[in-house]
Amino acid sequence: MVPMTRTLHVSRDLYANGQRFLAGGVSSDARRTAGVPLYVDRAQGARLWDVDGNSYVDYVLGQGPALLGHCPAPVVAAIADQAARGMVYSAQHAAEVRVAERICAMVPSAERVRFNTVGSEAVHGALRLARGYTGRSKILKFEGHYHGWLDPVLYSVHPAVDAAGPAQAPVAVPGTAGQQPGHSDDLIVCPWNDLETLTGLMARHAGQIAAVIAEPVLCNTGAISPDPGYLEAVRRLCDEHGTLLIFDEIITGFRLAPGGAQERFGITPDLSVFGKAMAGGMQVSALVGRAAVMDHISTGKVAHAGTFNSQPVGIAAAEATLRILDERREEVYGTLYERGEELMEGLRAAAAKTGVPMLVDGPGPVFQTYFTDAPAVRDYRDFAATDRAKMARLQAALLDRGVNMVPRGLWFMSTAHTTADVDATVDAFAGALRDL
């Protein structure tokens, strides 16, 4: 695939209008980059298509969610009856008790459901359940993994490696100006895939820890999964201690199986908070867990509220693309993990035959592309020595020639994506690495 001939007339005058409107010309700090930011006019399957006609084969996803591609038709129709029938209630609805008991069926760790609209509040409604069920103050999270953006979890995500102190004694880095430095105070921040180091801190803070939080496959930070036999570590670690184990599978959710990454890796969490993947592009998140834990919200002893919390529109969205997700899932998921495979390979060659260093790695419906000599990526300060402003020159170029990837070097595969769009991808991919 040779570089098309991209215009970005309309693109660059929105942005220059944007720039006078919204802060910094953009609505999340995601998508700011060097240039003009990407200006989508339209989605459809695989593919992106930009204010200024540009088509481009989209591994983006909305960051994960369009699992079936962009507007599955099923999806589509459930949306646009819904819409007709009504947007808010702030009242129940029957579609919000057929969702939970499909989640309830599908994910391990499901006895009860509580929904949210994105994953932040999702996460935050988790920690503070832990708190309250259990009565302690600190919460355990690993170095480089991402839970939000809201003040009292948003550390020691891509600190600073001259900050961030010993790579086994890592220290709570804040993620912003204007966090409240009291939020610290109740933090552990601990390496990832470093069992001996984590021992160390359970038994450091015994009795004081009410969770332990986690991505299980961590791709926040590269697509990084865990070491055999260490989540069966930590959740031996946390029954030890009587620490809630809560699996934050924003991402990993409905993508890496039907009950998540839980299901993949036979490891059953306290509690679990789902969102992207699981509505098919609208915004719904869920809570769930352990009956005896999520029944402290049952009671009114942990307080859980939001007014477009099971919104109809999203529900249905969430109703018709679980549907696909359970009844399908040989389908879906042998689709997923077999052209994910497919493209890693291609990518692989691409960058051997170009004599370019690149580890490509991840289970396949997500993976990452770092540029590196080492031969595996275990935790945050391994990706932190990856050299990611090339992979973020990478991106570019990809764009110029209609591929649309993360641009830290994350990729989401979709049901829709064909064999054709992955030839069509690793010869775009070895004519950018070229260009670099």
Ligand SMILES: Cc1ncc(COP(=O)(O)O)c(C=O)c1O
The other form holds:
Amino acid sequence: MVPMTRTLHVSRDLYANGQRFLAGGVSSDARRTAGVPLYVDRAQGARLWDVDGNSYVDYVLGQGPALLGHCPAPVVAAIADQAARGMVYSAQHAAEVRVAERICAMVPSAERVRFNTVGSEAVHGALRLARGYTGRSKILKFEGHYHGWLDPVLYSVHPAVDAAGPAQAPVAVPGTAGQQPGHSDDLIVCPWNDLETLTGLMARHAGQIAAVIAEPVLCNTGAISPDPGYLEAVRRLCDEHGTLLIFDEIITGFRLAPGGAQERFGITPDLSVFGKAMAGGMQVSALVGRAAVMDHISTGKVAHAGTFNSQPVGIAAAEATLRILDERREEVYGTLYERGEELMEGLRAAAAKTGVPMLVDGPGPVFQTYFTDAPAVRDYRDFAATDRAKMARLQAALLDRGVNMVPRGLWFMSTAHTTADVDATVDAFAGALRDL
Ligand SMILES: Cc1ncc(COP(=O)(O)O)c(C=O)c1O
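Got the form predicted on its own; any chance of the form predicted in complex with this ligand too?
Up next: the whole complex, starting with the chain shown before.
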């Protein structure tokens, strides 16, 4: 059912023309590829169709948002209904109060909510609020963690290892030319899953660190869960030092559990940011947290604004999405974990049969394939030691066989993926491994 070789005539023409008008031919660096980018014509459920008529089982899901699959009917209906009543108010409306109330009921750390449009913006708000609340300037982030593309945090995401300093004392490596110098003075970079180094860094900078920010499951560098007890220890250290703990749940939020990773691991941060899966594909993000901290926004002490905040079409989509995630939680999360586990098992078996050393690991609703013979990947340096060039080749071979995964080897599951999709994907995967 999946083509071995795709025809890409229309895509190629679009790319040639697109390069004349779009810088680099794309609208986000994440879409740059060695070959022709994917030009999507339409998406439905767990499938994409490109402009050449090729069809793909989709595990990119818009980089995570389409948790219920593409175009879930109740979300589409809510969007259409709201669009006819107004697409932008830049004023308060009833649905945002209802959605904020539901978030506060679903997410353990959420006592107050502020909406934004995208994840990078919500992270920006969280860091400003942490600094405003504590009166401190330093932020501690973990190597390999991604918190958006803005200057203060675009450091040490996937740095060249020979420029990144010793594993236990990483330096802050800027992510791009043009980044305002000086941000790294206030940034401390720590290896993930290394409690001893974290304890030492927090002691060395005692009284100066406003916040520790982390992806509670690291999903931008593999899919790396915290070691048992690690998040508990991070929470304890933050409390000892009067430092706020921020969970960046832009990927894990509403994906690992109705209340995100904080519910799954039972650790409550002071602030968290959500986006992606919360609005079924529309662009809505949220900064949430403890009332005592969030109230620094409401007093006007810490500025927070945005023309499109709580934009009514996005909020309508969030309301329809969160209602499903909350009210049908057993079915939704049962499917996500079950189907994810089935696919992970299938990919492991396919790799074993082909004799390719491969690790397939992650919580299930999101997981990672790595070319490595290591038994585990626990931090960025482990990830950097895997064969990433081969993973990029696998992704291209999979596309030719009708499967779309995130090029670095990440797979997002949705409730729309069926057992038949999983079976077709495992077949394609075995074929792609043979192609390599
Ligand atoms: C963990 C995490 N934080 C923040 C962001 C930034 O979100 P956005 O791309 O919506 O600005 C992302 C995006 O992938 C992310 O994965």
